[in-house]
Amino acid sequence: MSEASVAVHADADLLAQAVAARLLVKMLDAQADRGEASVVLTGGRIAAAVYRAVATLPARDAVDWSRVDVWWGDERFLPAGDPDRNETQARAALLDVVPIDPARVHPMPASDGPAGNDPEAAAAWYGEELARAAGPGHGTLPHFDVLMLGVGEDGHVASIFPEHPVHYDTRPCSAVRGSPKPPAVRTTLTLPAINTAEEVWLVAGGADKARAVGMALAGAGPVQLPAAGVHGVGRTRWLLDRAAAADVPARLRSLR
């Protein structure tokens, strides 16, 4: 298991501004490396903050997108095209101004996708998404260089809720129903499909997330607080503002 690092940025702007330019160097080394990169996406107001910025840097340009794989962490069970799915907010910040390859986006079903109005469906089609890219002989992952997970108030990651029952799952994907936060339907990468990351980057802003980053980073377990179970097999990246870093030890803290 890797040892988490912890970097503080002054504010959410500036915070978004420096995971955008490490996502980039991130796939550039990547490409550099095995030819690809592959990344996790997540949702929220940071990382939609994040994709804007990416699409503004000039770097963006030295990224050959169209040896991008993107997935998603989570999404909400809604018809395509729902403003509040993660894939749609991704789409209009990033996806749809960079000279991506479609057959290589792989968005979580819709609740009106290919597996129909069944979360348990869905979960099982992208589960077999996964597999389909990780080809034979390489289990039933692909390779992620980086996934992005936003951090809750109540600690949770992607559509893992602390004490739900999905925190057991052993599946790549899972349904999540009963979600504590709207909407109440889900589908969500498990932990241990997260746990094979490369690098997991946990991104937070905001005083309202300090409760929850604090508890996670001074070990709380993780069925309470998802975030706490959560880890590269690399890098564990904890990527906050001042805010949300309020409560986080002054020894763990690097300033950026």
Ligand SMILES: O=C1O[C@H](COP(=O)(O)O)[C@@H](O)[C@H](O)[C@H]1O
Contents of the next structure:
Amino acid sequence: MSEASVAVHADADLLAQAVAARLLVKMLDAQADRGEASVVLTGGRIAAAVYRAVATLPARDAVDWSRVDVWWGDERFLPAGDPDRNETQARAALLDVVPIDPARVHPMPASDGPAGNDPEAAAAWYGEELARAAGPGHGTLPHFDVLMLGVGEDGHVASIFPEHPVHYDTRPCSAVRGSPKPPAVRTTLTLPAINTAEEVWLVAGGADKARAVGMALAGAGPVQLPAAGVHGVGRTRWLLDRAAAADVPARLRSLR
Ligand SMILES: O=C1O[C@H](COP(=O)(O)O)[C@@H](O)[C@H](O)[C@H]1O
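The form predicted together with the ligand, contrasted with the form predicted on its own above:
Time for the whole complex; same chain goes first.
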């Protein structure tokens, strides 16, 4: 398992700018090394700020967007175009602004989408989509260069909530019913799938995240605090603002 690193930025705006810059560099490096880049997006407030920042950085034009695959770590199970869908947010802030190949954008199904109004069928559909992208004989998941996660006040990541039965699902993608945060019905990558990514970035801003971030880095159990259970194969980065990092032990921080 990779060692986690922690970077702390002065405030949420600088955090979003810094994550956006890192994301562009990661995509450029992946395209230089592999000919393409594969990113897994998340939802939430800081993620939206990151996507807006990517769209405004001049270096965005150095990326060949026709060779970028976009996946999602979780989704709210709502009709297509609903403003609360993570997909809607990412499209408005970034994907509608850059010349991305629509065939390489892989949203989790909407409740009026290809799997119908059935979250279990939607999760299975996404699992098949992932396996198709992996290619025959390459397992159930494609390569992910970077997978971004927000962190909930309760320590949830993607739509994996504390003590939820989804912790015991070993399929790549799972339906989530009874989410404590609305909407109640969601779909999510599971921890085994998330932890196949080359790099996992946990991005959190604001004082309301400090307790969860501090506990995760202090070694809490993943069922009680899902953020404690994620790690990239090559790298795990915690990208925080000062308020979210308030409870992080000083020895783990590198202040920016
Ligand atoms: O519901 C969700 O919440 C988390 C965190 O969102 P935030 O607004 O507190 O930053 C997000 O990472 C996840 O993708 C989303 O579905």
